Amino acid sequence: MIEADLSAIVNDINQGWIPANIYSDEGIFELEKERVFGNTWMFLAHESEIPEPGDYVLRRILDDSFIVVRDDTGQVRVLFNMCLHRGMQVCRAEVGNASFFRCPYHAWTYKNTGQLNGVPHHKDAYGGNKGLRKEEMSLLTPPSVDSYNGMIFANLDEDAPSLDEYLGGFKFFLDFYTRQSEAGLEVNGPQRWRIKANWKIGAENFSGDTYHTPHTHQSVVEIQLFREPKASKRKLGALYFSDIGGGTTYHLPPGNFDEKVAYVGYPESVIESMKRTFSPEQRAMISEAGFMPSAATLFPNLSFVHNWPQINEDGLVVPFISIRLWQPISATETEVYSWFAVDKQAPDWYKEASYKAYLMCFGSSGMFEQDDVENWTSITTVAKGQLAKKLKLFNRMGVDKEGELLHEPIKDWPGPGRAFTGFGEYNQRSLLRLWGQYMLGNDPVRAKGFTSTPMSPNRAE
């Protein structure tokens, strides 16, 4: 793909039009590998997946394989899973516990710190340390590794901004999913499966597509699994976007903090811990503004979902949280990673009920999941066509023909960024604008311009 074509695509996106082929073009995907996934912070694992010394999981940043391991001293490390000798993977089991990783090809062996420890025939083959100084060789690591609330991220860009700078105002919203008590999260999973869909579609959907829920998930409402997707409920919620991510909320019935959090099914002990760990502004988001965060996406491909279905015939409502990663395989295929996440201090009965709620709704067997994927695979398939290359999808919900907002941002919004009520595609546009800036080789995080761009005529903000 030539740069002129890419500039035209990004210009269309900035005006609220999506060239359909961005969901199927292999040339675009090859550029995404380098310019998006090579320059942004990528989620790898949660610390609760590797609680003991030696525990590890294998994760990828597209084609690069990494061992996320807690070494024998308890330090979390991210090691590039490629032997320094002939490039074979030194670990092939996806999860386990090991003090050492050994290449099956020539048996070079590394400690779980990454330090080269053993070389067969070291003296005969290399003259000992005269030819190969083991203490000077270690498995590579990504240029940057950091964590937030136990979530481990890596960045392949040597000049990347810090994780704290990258997350920016989105940390405010990330806490609702990952810091409900001082103990933090524990996760179960991930479930993994592949879908014939472009990775951006899921990321966009979770960032703010409230418009689809009353229609795509109508059957879920009809069987009374979930009471919230009704159109009247969704348009009363907020669509927010702050720095590098955005999401949706539901609007809760009147009441104080305790009453509103209890409405979505949290037990008293979890409510009390939320009151201790959430900031006054985060508590005000729920108690005063009345907004409970639901789905969200951190650019480029990490999403969250927080919902509260009815899990039995008695009408018992129990919330659940899922963390999900849209791991690209190609322009038209995505591997979905889906974790069940729950507060570590929550009572056991609640953890069990919340897990049941998660399985009913999302994950490989979830009813919401099945509804969504049917749409996403269809979009990707159609986007491969010759006529589709000429089609620009209408992504201007919430603005008029001149680009003026149909709804003003929420006044007194207690969180960072901007937020709107009513139906709109503000968040999808914000997410794709970020995508466009990275694809053009810009750094929107350092520029700090992605949420403060003023409204102007003929521009879908």
The other form holds:
Amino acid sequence: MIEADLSAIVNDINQGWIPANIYSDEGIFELEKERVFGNTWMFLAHESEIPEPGDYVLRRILDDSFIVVRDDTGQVRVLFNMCLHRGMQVCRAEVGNASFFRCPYHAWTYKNTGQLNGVPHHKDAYGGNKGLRKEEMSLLTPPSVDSYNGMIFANLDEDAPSLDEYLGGFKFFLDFYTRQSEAGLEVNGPQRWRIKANWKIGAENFSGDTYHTPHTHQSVVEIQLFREPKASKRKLGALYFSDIGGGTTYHLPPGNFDEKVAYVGYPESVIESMKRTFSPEQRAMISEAGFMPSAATLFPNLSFVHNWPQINEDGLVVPFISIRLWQPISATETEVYSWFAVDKQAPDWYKEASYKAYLMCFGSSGMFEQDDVENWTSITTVAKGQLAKKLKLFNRMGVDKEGELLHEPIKDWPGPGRAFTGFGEYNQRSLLRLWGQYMLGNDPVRAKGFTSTPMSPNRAE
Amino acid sequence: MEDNYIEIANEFSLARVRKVKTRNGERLEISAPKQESKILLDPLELESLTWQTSELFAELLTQPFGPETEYV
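Mind pulling up the form predicted in complex with the partner chain next to the form predicted on its own we just looked at?
Complete assembly follows, chain above in first position.
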């Protein structure tokens, strides 16, 4: 991949055309590893996965393995899972509880703070502290680690903007999924499985593709799992994008905040806690504007889904939240991490019903999931072809030939960023423009250039 | 003697624990099968463990496989 090719690709993307082979080209993927995943805040785990001292989970940022651990003092740490001696993976169990990690190769032993603690034959082999001062050696940590609403992120870039700066206006929307009460989330999972699809396709789909739902998920409607079946229902929702992420919403029937939240199935106690934790603007997005968040993507590869299926024959509607990570394996393969998330303070009956709702729709056995993946693997497969190198996919829904918007943004949108109703690929374009800026080595967060790239010289989104 | 072991294991190690009766009292036997080591602790020793900090165990694990012979 030469830089001239990349400039042309990004130029196409900025004009609303997607060179099809960006979904299969290994050269592009190699650059993504460095320029996208090496420079953005990557989600690793939720704090509720490691509630007790010594609890840990293993997570990756592509090829780098990390131990995300709560040490014996209760502090959350992210440790690079590579022994300081000969580079062996210190810990290989995906999940566990330990005060010490002992490398299987030569038994160098580390405290769960990462500090080197024990070295076999320390005196004999190294002359004791004369050759190896254990207290000066710790497992590496990523250059930047931070958390938001219990979500632990790391950034491999030493000069990265802070997590707060990175999340920017998207925090407003992130709260709907992750802060329904003061107690925050508890998560279950992740389920993990691999799909033969490029990681960007899922990220784009969750960011703004309301257009696929009525068709791709028709079978879900036919068995009455889903109460909002018609295309018009999706069309009435808002598509929003703010800074580093965007998503979709459904439009709710008339009513006040309580009635609208109850419509999607939340119990009274959760509605009360939402009223305490959501800001007036966040409440207004639901009550006055009438929009309830559904799916979303935080660039590059972290998505959320919030939906409310009917979970029994009596038509009981219960919402669920899922957090999902599109972890790239190669240009044509992705490991999906899917967590079920629920408010920690919610009643037990609700947690159970919500889990059922999640399993029916998403996760490896979920019906929505299987519908989607068939499309995504097929796109990736045909994108490998020779002719695909010449095809530029049409990513211009919502703008005319000159690049003028077909619809005005929503007036009085209560949140940050910009939002539209109707069908449009505004969010997919925004997400790919971010991708393009990172691929060219321009950090859009630092440059504050999220929305400044025009679609065409005479207009713009 | 009783053979009802409780096993405590993780990726790094395995330990077996059981209550051992002598003619005149009880002790807790902790054994590490892979290291072929064991220790018998009486109630007072066990009680004293409850007020140790992780620093004690860090000190014990400076030798990850137990006491070593240093060759000079």
